[in-house]
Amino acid sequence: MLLEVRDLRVEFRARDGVAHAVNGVTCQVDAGETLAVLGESGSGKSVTAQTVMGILDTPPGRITGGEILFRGQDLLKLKEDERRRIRGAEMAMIFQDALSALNPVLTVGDQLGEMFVVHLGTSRKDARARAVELMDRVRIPAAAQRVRDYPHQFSGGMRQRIMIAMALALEPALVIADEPTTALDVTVQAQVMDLLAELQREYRMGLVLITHDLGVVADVADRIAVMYAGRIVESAPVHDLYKAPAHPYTRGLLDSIPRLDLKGRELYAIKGLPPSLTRIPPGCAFHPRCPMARDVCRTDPPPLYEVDEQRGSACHFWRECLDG
């Protein structure tokens, strides 16, 4: 298994008490493997992908338990020198807006070069030349002359394949792409998931795609985890959760999909807000939305029930919602 993230909580104190972020998420990821992360925002994806990685601020955020292996080792054993060594040569992140994450200030290809300067020793003109063939690698046309072109010279599009290209630069074992479609329009998502499925095959890599769009994973994911205040309440292959979602949660999640043989209809839309993670509802947190919702919803957490053996809900009407 090269990712396997087990019981994992985070949270982060504030004012107004603590936020629990995480709260007991469990998955793994294999080589060549693409897990699809779905939830609103403010599920916990994001947060989840930074403690994955090691970047998660502390303070404010606080690890309280669980166990990140990755390659058997768990990385929050780990010392910071020996997590920066794992982190952009065997693991890396394409972070959500592509402008803030670049420096303004330096060339993309001071940027890219940096990687094999930093973790290769390589030498300034042949980091600059890897550059280059890293931006030819991602469709980036005329490379050799936008190499020395600065970020805000670039459309989001362009912006989104750098990122690429730098999490790539090292040819990395799992890649954590959060959020990579986000602001493109239509045409442009659809390219650069293209490219990451492209590369994906090439490298044999796996890969985490946080978003909130199941239109985006329907066609590159094999398994998604549906997250839900800082839990997963659903994991399934991808097609078997598209074709009977096991959890309301999930459920509604498609049903807000638009759809051309609905034409003309009201758009479905999830009823209510989701919890504030200071003050997460006690038994399921999704009862106050949800439209199966019992007395026991109300009082009892649901563990994660064992659908079969690739698939898990944490409903306790999933038999139900699978009947739909």
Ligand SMILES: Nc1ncnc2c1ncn2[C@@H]1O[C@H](COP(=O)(O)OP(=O)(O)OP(=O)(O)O)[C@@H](O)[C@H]1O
Second form
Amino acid sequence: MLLEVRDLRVEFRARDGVAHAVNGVTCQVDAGETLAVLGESGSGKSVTAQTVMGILDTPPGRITGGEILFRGQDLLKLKEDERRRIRGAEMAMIFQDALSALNPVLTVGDQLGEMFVVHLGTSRKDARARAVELMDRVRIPAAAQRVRDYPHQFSGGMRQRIMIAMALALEPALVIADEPTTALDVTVQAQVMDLLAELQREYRMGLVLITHDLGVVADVADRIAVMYAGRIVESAPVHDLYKAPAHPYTRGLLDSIPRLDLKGRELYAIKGLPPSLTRIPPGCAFHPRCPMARDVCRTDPPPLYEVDEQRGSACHFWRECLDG
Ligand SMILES: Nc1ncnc2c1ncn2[C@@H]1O[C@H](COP(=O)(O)OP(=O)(O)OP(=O)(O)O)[C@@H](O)[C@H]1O
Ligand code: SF4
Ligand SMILES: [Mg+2]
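Can you switch from the form predicted alone and show the form predicted together with the ligand instead?
Once more the chain from above appears, this time first in line as the rest of the complex follows.
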């Protein structure tokens, strides 16, 4: 297994108490696999990603438990210089906002080349050639000229391609993309997503694709992990999950997607709001919003039940949910 996260916990001290942003996340990513992580705003997707990458600011964040096994080694036990080497060379991150992730005062060629100079000791001249190759690879037109341009001289879509090129420069085994297309126009979104999916296949990397758009992931992901209030509440192969969700929250998300064949019908939306992370409800965190909730749900937190060897659900009544 490439990445195995076990019962990860991260908190923030907030004005009204402690915010449990990551509240026992357990998930796995295999080499060559794309895992989509889906969840409403504030469910802990980015904090989980930052913790895995080792870029969480501590303070204000505090890792209070769990393990992050990367190729069997617990990253939380490594020294900072070892983590820094792994980051970039073996795992890399793609952010939503390329403009703030790239350095505004360096040309994109220098930034891309720097990866090779720092990590591989490549000469400046060779690094420049590698940068042009990479820009070609992510289909930036006239790469040989544009390598001298600064980030602000590119369109949003082209900048996102440059960030993808930076992440893939050293051919890492794992890439985490945190809403990589959210800031782009719809047509450009599709192009960038297609490119990412193509490169994922070509490099056979493990890809974690964070999104709040269930529509985007159906074509590119192998598996989906659904997050709610800092936990993964369902994880399943894409097609199984679409066919029959094993968690009422997943069912609510699926029923919220506009469908052409139901045009004119009122869209089902999950009632209520996600809980405050300083006051996560006892028992199942979803119970105040769950149409299937019963007494036991208000007192007993559901473990991540094994539905089958590929699937997990944190719902006491996953069987009923599966049966529809
Ligand atoms: N720097 C911080 N200081 C204090 N609390 C934070 C900080 N970063 C995150 N949090 C807390 O962690 C929660 C989860 O944040 P996170 O960014 O992981 O959500 P997300 O699922 O990525 O949401 P979105 O879809 O909006 O990106 C936040 O609601 C907030 O309570
Ligand atoms: S455990 Fe209960 S409240 Fe939670 S999702 Fe399942 S049925 Fe709903
Ligand atoms: Mg986020």
